[in-house]
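Given as structure tokens, the chain that follows is alone and in the form predicted on its own.
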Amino acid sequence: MAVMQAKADALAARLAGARPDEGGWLGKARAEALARLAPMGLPGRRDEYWRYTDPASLTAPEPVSAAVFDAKAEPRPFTALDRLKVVFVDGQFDAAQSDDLALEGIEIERLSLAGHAANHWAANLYGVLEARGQTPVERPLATLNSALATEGVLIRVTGKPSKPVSLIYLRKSNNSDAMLHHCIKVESGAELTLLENGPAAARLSKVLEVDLADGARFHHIRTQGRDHERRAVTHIFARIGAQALFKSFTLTANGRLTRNEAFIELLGADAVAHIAGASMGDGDFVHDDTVFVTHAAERCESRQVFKKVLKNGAVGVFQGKILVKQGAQKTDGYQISQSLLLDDDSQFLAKPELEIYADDVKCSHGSTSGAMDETALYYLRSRGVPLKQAQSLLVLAFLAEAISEIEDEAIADDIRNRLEGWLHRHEH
């Protein structure tokens, strides 16, 4: 009883003074989200899926002040790529820094401007996948986002755009508290590459709802870095149709606390979902990947590949589950979570799970944690490779399986360059 009261009190404090939009399809969706949220309250450390990560700074009424990281000499990700840029500063759309949103095969609108449009396609998506993702595990921070998010983009893809859409999150304030909510609908046979990068805010809440029709393809690559003191919670909810492809990769470096959740449903036969991540933590760093993949159709494939490199007391968390429903025969599910601990002070906490109700499946999961391979290090050193360079090479080799999930080689090379730069800056 006391726990539920504490969760309710935390929600009341968080909602104090909040004024969600009223009217239109968006106002209706927000009201429904608030109704769903009321019996949940906000999460606490005693919740099963928060036992490894303290959500207090994410649920507090005000964000903890976080100094803006000065990275003038550090190039931003994806700068060499031809892309359509959509820029947000402290959670607010910046038209001056953004490109023209017109592009063949795609429609892009701002959430704040489309909320009152009649018969809008996003009315059947905003908050809908998030609501589906509340079972069997409640995700109240995602519901809070659906109720209060102030900005975001609505993207409907009908063809194959000539370049990726790049969402860039900048920040100027030490106390910014941003909520962004994006909806992506990829029609049958269409394809989209979505890039995301930047710190966004001192505290960020972001939800991405992705609906893939039969035969659609979606590639998602994001980097979370630069700011040392930022805190963030992100959610991906995806619904995948027959023969559709969903691929998501996240690179995380720095940050005081990052919690990335994903809830993926494979609902059509022969659907494919790959979700991967590489993270590097140095010092007072907590990085949590929590993933739930549901197989609800025949001959579907899923992969979860997560690698973490931790030093100087950093903490890495992985909670991953594969659920195979009755009738989802010929399922191929793969899950691996591994950490490389570069000292005795860092720790990796893992909770891999399988739940299977079909009898003709191939599912595997594994989790390992260990130090750098001394034999491999000795081999490189004996051939004249300097110690720091040898260690960096082994770290890159360790992360290679996660990076290989990126299909576009130019983007994969950009990610590798980011990793090499981070390793070089953290050699001492």
The other form holds:
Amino acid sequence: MAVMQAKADALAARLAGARPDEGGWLGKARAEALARLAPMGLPGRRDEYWRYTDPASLTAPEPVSAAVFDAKAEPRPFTALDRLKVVFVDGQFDAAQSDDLALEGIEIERLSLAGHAANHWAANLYGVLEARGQTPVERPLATLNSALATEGVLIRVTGKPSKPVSLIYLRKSNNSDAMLHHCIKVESGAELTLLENGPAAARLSKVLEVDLADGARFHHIRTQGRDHERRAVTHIFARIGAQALFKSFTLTANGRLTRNEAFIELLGADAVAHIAGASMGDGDFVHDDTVFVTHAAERCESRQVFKKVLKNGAVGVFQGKILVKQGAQKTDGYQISQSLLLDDDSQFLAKPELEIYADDVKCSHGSTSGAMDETALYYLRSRGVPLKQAQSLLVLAFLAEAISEIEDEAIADDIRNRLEGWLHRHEH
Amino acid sequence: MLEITNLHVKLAEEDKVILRGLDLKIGAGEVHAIMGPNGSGKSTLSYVLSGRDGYEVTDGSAKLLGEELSEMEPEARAAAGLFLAFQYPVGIPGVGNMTFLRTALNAQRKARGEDEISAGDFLKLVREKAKTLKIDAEMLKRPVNVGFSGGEKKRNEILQMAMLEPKMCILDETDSGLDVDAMKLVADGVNALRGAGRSFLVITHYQRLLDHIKPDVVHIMAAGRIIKTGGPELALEVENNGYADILAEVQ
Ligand SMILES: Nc1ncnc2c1ncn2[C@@H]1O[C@H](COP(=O)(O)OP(=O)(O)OP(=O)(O)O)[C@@H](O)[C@H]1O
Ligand SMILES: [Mg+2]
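Please show me the structure of the same protein in the form predicted together with its partner chain, now that we have looked at it in the form predicted on its own.
Below is the whole assembly, all chains and molecules, this chain first.
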């Protein structure tokens, strides 16, 4: 009882003073989210789903002050790519830095301007996938986001836009507390590549709801700013139709706390969902990937590939599940989570799970944790490669499987160059 | 080129002594062969020279071109011109063979204060060398030694040697695991590199390789030392009679 009370109190404290607009379809969705949230309360350390990561700094009424990181001359990700830029600064839309939101084959609207529109398509998506994602495990921080988020983008894709949409999250304040909520609907046969980068705020909560109609294709590549002090909790909820393709890759570096949750449902036959992450933590940082993939239709394929490089006390967490429902025959499920521990101070906590109710399926999972291969290091050095450079090469090699999940070569190169840049700066 | 005097080596973690007063001197442009029973310390010698962790030099010295090797990092030894073709080449998942070769070549050039090789020149060079060793393009793209057959790994070692153009090449049983044709390829690869003052130390169990790579000097190693030194005829003697006579003679 005391635990429930603490969760309810945490929620009450967090909601104190919040006055979300109650009008329009968005107001209705917010009210529904609040109603769902009340019996859940906010998560605490005693929750099974938060066993490895302490949510206190995410649930607290105020964010912990976080110094803005100076990335110096380091180029921002994706700068060389032709893309449609949508810029947010500390969670606020920045029109001056953003491109014109018009692009053929796609409609992009701001959440804050669309909430009162009549018959808006997003009324059937906003908070809807998030609500589906509350069973079998509750995700109250996502519901809180549905209840309070005031900004985000609503993207409906009807064709094949000529360039990716790039959401850029800048931050200038040490105390910003941003909530962003995006809805993306990719219609049958349409395609979208979505890029995200930047730290966004001292504390960020972000929800991305993705609805893929039959045959739709969605590529998602994000980098989560390497501000040392920032904290972030993000949720992806995806509903995937027959023969549709969903691919998501995340690069995470440092950040005091990052919890990335994904809840992915394969609902139509022959659908594909790949979700991958590469993370590097050097210091007092926690990276948590919590992934739940449900196979609810025949012949679907899912892959979860998560690689973490940890040193100087960094903590990596992976909780990954594949649920194969009855009737989801010929499921092909794969899950791998691995950590490379560069010293004895770092730790990797992994909880891989399979739950299968169909008899004709192929599912495999593996989780490993280990140090750098000394023999490989010696071999490289014996060929003249200096120690630090050899270590960098082996770190990149370790992350390669996750990065190879990025289909677009130019984007993959951008990510690789970025990693190489980071590693290179540590080589001296 | 290489001058080893009274070298004593033990395992760093244990009290096991492996090399017990080894002497060996290889002049510029010379080809020496070492033969010896299993476990006599041949691979240990090659590891110690190239700078592998886990060994401790307790006495004696090993100098490359007058420089004490034990004071150099493995990468510095490589940049100074030392190359070891491994008895058991190491697989590196996730690192492409081409990337590996280019990284190594450029690192050595950088260490010597030379410019990096251009991408185009590198490609041309690697294709040309790979072709003579019958290494196909697909093998160059694959991760280093991952899924390579025993013989492919050995040819890959020689490719690295050909690319890096070291001054002192140590070949540790490069012939074992090779079929007759591959042995010829490897030997041709080595012979193509002979000259220009380049020296070789060929560790082998079989006379056959030495038919192709004609050594100037043959050493017999046993229990951590060179116990006999002679000309190519010494290898023939081992081939015909084994080590028993030589070992008896020394004792
Ligand atoms: N790291 C180690 N730990 C334990 N013993 C070792 C180690 N390295 C070498 N040795 C031992 O030292 C001895 C010499 O080994 P080494 O591999 O140098 O022999 P070799 O002459 O190359 O033999 P082969 O002809 O079989 O290749 C062997 O008895 C071996 O077991
Ligand atoms: Mg040996």
